[in-house]
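What follows is one chain in structure tokens, specifically the form predicted on its own.
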Amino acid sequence: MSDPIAAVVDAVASTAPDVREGLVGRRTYEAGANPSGERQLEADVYADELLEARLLDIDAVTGYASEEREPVVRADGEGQYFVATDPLDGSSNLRSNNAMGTLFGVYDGTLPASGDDLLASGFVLYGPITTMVVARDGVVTESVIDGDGSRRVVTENLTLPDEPTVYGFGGRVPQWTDAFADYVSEVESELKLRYGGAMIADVNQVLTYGGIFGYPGLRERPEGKLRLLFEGHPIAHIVESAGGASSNGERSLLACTPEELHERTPLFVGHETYVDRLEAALSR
């Protein structure tokens, strides 16, 4: 294919039905953990191995990095792009049969890289139907993925709605800082709570209805839970391309460069007014 970025998007889309079908019978935990210390389901490993094989089969892709493995896997060819993935976001929801997803970013730079090196990003949401949201060149497109892996565009230029409606924040409430808790007390009187425990699903609520989603730095984990390279950059790229904003509590996530492959970050995305208010609240 003459467009290597499109080839990456097509590979993720065509893999999505296999990932979804592979969830059945892979609900048990593996003996080990991922590099962030989180337990891995068989489904996590299965999705990771599928994506590795299919993305590295693209000539233009020279490296594959995943939340589920420690090093960057390099291809034998002379490609220039690196793909970072969270193969199965929200996999803990598998036991309760709730939403999950696959998240990816295409970087024109050796990993770990800056958000400025991100050329395209996207996610697949395994909900009642399988959908795919892709951001590239400042435009966000939403598609439905059929059972054969083909895509049908349903929204050609996805943007956040004018009026924000929902919010969702992760982390145990007793572990929230006082400044963040005060901010939430303001937000909860203005928006409706929507939080399902899979970041992709929660962010898609914000893309659909408007509002804000976040996972803050906590008292005992000020660095946050989510990984900047695998989750922060791609989600920030999607939401900012859709007319919203992102932040680590101080600045745009796309302005942040991880020093380590699996570096964590606080993450907030949504309407610019709510993100600006968040940064102001945390700076007091």
Ligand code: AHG
Contents of the next structure:
Amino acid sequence: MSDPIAAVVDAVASTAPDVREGLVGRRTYEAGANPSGERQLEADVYADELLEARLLDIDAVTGYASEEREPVVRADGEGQYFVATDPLDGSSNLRSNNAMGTLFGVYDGTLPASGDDLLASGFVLYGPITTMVVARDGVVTESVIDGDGSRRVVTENLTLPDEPTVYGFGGRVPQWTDAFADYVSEVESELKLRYGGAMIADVNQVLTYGGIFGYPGLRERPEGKLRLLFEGHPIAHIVESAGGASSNGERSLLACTPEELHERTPLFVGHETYVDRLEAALSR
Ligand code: AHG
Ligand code: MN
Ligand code: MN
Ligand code: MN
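Could you output the structure for the form predicted together with the named molecule, given that the previous block was the form predicted on its own?
Full complex below, order starting with the chain above.
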């Protein structure tokens, strides 16, 4: 196979129309709980099974890991790449018909791994238009995904704009630590609030308009909500490749290796100045 990573990107792109189509009849059915103990929707399972089939069909892919299932699924054969996915990010937005997406990261070697082991990462955003953002070799490209699953590149080298404009932070305000709440008071006097409940859609606003997105550690949940492998690594890889920064509150998310597959982490991505100020605020 000439370019296995391109084959992974094309496989994810080719699922986009089918995922989008499959959402219609699966808006409110619950399938149970996922390994993080969170509500699992039928749409989560549908997207997960579609991606597993398409990705394990690639000879070079030997392992498939997902937010929606416990162990890594291993394929036979001589493959060397592992793909970790969040099949449907922001799936609680389905009932309210708001944006959501699919996240993936390609690792050369077994999971869990450090974010520095990522060879490529990307997301599909099911917005008014279905788009796909891919980071590979330090370059971020944005494509439109057509109804047949083909990709048309619309932005060759996507980089964060010079000026930050928007911010969005998850978690209930009373659960924010004092240090984080003080930091947000500064940020909210400088930027506009944009928070929609789906990380991919909110981060795409940061990629487009500049700023910062985060889901902090909380008083009763210091590890936060988002998963390091399935959400932190790919989104950090994309934003850092676009000239931004990421953090778990102390260091780049790419420098972090989960001890267990579904480990959660505080997560921040966006303009380096805001990430630096955040780390300083949390270190006081
Ligand atoms: P997922 O749907 O994959 O479980 O992810 C949902 C995550 C993330 O997309 C979003 O930023 C965050 O949950 C929103 O959490 P709140 O609903 O607590 O704001
Ligand atoms: Mn979920
Ligand atoms: Mn998610
Ligand atoms: Mn998800």
